[in-house]
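The chain below stands alone and is given in structure tokens; this is the form predicted on its own.
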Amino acid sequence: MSHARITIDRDYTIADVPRRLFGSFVEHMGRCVYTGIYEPGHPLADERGFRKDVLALVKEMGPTVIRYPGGNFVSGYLWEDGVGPADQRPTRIDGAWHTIETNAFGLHEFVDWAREADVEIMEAINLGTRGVEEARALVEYANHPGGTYWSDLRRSNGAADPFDIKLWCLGNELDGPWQIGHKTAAEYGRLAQETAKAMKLVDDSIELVAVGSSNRGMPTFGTWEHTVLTHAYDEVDYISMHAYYQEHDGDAESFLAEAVEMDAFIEGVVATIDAVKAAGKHTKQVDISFDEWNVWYQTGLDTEDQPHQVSKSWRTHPRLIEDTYSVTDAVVVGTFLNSLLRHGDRVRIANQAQLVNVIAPIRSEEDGAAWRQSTFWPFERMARLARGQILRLAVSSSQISTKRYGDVDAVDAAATWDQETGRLVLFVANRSLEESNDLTIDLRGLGDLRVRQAETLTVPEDGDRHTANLESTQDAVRMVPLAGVGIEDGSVQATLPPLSWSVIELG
């Protein structure tokens, strides 16, 4: 038995608990949009052929905001290709995903969804074959009100009133060879500038995204976001991130640890944020949007149901990094989620890529069932938990050794205090492959508190660590009371089990 000591004070905080920071991802790749989140004529298909059964799902998960419609896709995107009569809109090349878009569902299909799941939209601009211009008119035609060209073709494609939408990206990973349009710091730097200065001449009530780098492991990291920020800080209000992570090898403890590799690259890059905020004597903060992070197996065996590579033939949605989720896998999503909780004070918004089928913690099968990966319960609880204030905790740990990160806290938490309701809410992971961890929460400053609900997601009885959900076995792995948590003089006992997600909920 390993022990961890945790020590909670209310007056120590972080933040506020920023709602956007339980976002997702929808993409025009492999089958997020088409059979995903839209298939006319399935059986649970509504009248504009939005599938209610992942209309449900998608509700129960609970992301805030939604970014769309790319990703690699957006850099080759003509958005105009996605508003009019649908019947016709062209059909074209999607190079990023070599597959072919029909446009069937664009913009305006999307705003409807995202009203009728309760999302804010995220729009992302292309910024890799496109410019200024294109990007400034998109915004006059979702947000202005009427009365000129671009407003009145929305008004005229059924839509009398604006969007309104107040979050945008300025691109995607344009730092990236893999990108249409890539470009280098200084390219990019001036182009997103210059967008951000049109884009808010039409709408100055918008929030911008600057593209930050693809990956903490980019040549060009730290002094991508230096140039980019040096030419766009006053224009812009966050840069972004985009990490993926996986199990190599069955080196399965160094995957569990992958959150101290997020925390690093989180705080390297608001490192840099405040370098160029002192250096250019700017008074305002510029914040991060983590706009994609997941687990993705990049490496690995090729199969029908899970091709790693794009397609050589030309399909539409063709299924594509259809990743089947593990117990492990959940667990690394767990402590990501905490990492990026811990970090709210500057990571503001956070996306998880994707929300349907690519790489998603919900899966759908066309013209049959949907239903929820092992990695929706860890974002489920913490986007309906999370609220109030962020704290700062104390936590003292026995250690689990990797090989990538050396030794590391066995025991990984968040939490999280509401005021309004007298709620505590502790998200803790037990990294741990084979041993249980006695838990210790000195409680200070927060009076009399019971157990409200103890849960935690594991390996099942009958499984293993490798354990997943599958059409056939949808609830296999799913989140379950965690027994013999109480208090006692002011501090809570619990034992968490080997690889588990818990969640301690007290009032």
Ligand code: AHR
Second form
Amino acid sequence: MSHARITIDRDYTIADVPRRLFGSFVEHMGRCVYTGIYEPGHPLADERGFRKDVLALVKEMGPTVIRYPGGNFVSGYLWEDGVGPADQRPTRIDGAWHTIETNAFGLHEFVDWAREADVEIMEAINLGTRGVEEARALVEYANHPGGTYWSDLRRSNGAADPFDIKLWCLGNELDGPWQIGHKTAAEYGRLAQETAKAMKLVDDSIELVAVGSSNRGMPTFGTWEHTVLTHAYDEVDYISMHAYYQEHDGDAESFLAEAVEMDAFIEGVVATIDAVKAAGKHTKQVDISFDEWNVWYQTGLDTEDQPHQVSKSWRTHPRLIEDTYSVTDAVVVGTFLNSLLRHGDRVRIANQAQLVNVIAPIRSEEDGAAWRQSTFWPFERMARLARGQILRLAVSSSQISTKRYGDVDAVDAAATWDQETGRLVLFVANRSLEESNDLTIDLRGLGDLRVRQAETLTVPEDGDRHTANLESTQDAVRMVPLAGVGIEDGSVQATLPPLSWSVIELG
Ligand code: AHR
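Coords for the form predicted together with the named molecule, given the form predicted on its own:
Now the full complex is given, and it begins with the chain already shown.
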């Protein structure tokens, strides 16, 4: 048995919980839109073609904001193709995912769906093949009340009221050579600055996200952010981060420690933002939009799943990167959520990529069922329970040894305190594959709390760390009660199972 101790003081806070931290992502890629959220003809589709079974799972999972329509896809997308009478919309080649895009689903459909799902929209514009003019036209189309060319076109397309989209991404991964319209940092920095300026001249209430590095391993990581922000600091509000992680060669210990790398990545971007802020004598604060993160098994990908491979056949909504997630993946996702929450003072938006089918917590089959993957659970629990203030924790834990990151804490934690409801919620992972962890939580000034609920996601009795939720076993991995959690003399005692992510709710 290993041991850990967490000391909590409700006066040691990091920030308010940014509710946009629990975001997701819908890209026109694979089966995320088509046969994911939208499938006219499915027995459970409504009159607009929205799958009600998928929508119910989305509402249960509780994302607060959804990025749309890409991703790599957006860098070649013409937004005008997706508005107007559906039978007159053009069918196009999507070069990013070598797919045929019918444009049956577009901006109006997404706005309707997002309203139904009760999520905020985060709209990405094409800065790969397009520029200032198309971007400002889109803001006018979406947000201007009426009486102008683009806003009247929206009205004639059936939307009298503006969509009022506040959050906009200035392109996607333009530092990446795979991206349609890949740019140098200087080229992108200037374009982002001018596009941002023009968009805010149409609607000055919008918030803008500049493209950061596609991942920490990019050769331009650091200098990209520095150059882009040197140009566009005054015009933008956030810089993006993207990161995908996977288990390599059965090295589960290192995989379970990847949140250490996520922590370092975030802290590196914060340092770069602040260096530009200091050098430019700026007073305003630019923050981070971590608008793509997840577990994604990228090695051994089918050639047809790689961006920009010429397809042997052009397909509509092919199966692309439909990863099946295990108990191990769900625990790692739980630690990523912990990392994001711990950095909630600077990471103010985050989007798990993606929402349905494509590396997603929700799976659906064409003309068939929809179900929750293992990774659904940590997202759902944290999105629902993380309220109020994020607490700064003092954690002292036994270590696990990893090939990639040396010795790391076996216990990874984050917590929130909600003054209004008097609830304290802890999110705690035990990274050890073999050993339980005897956890003591010293509550200091919060000693009169009681345990409301304690639950864990861990290896099921009849399974192993690879167990996953399949169509035939949809509930194999889920949250189960964590037995034996008690409070004595102002301290919580809990035993965390090996390989687990737990939620302890006190109130
Ligand atoms: O989420 C899948 C892809 O990953 C996105 O299209 C792209 O932005 C990233 O490389």
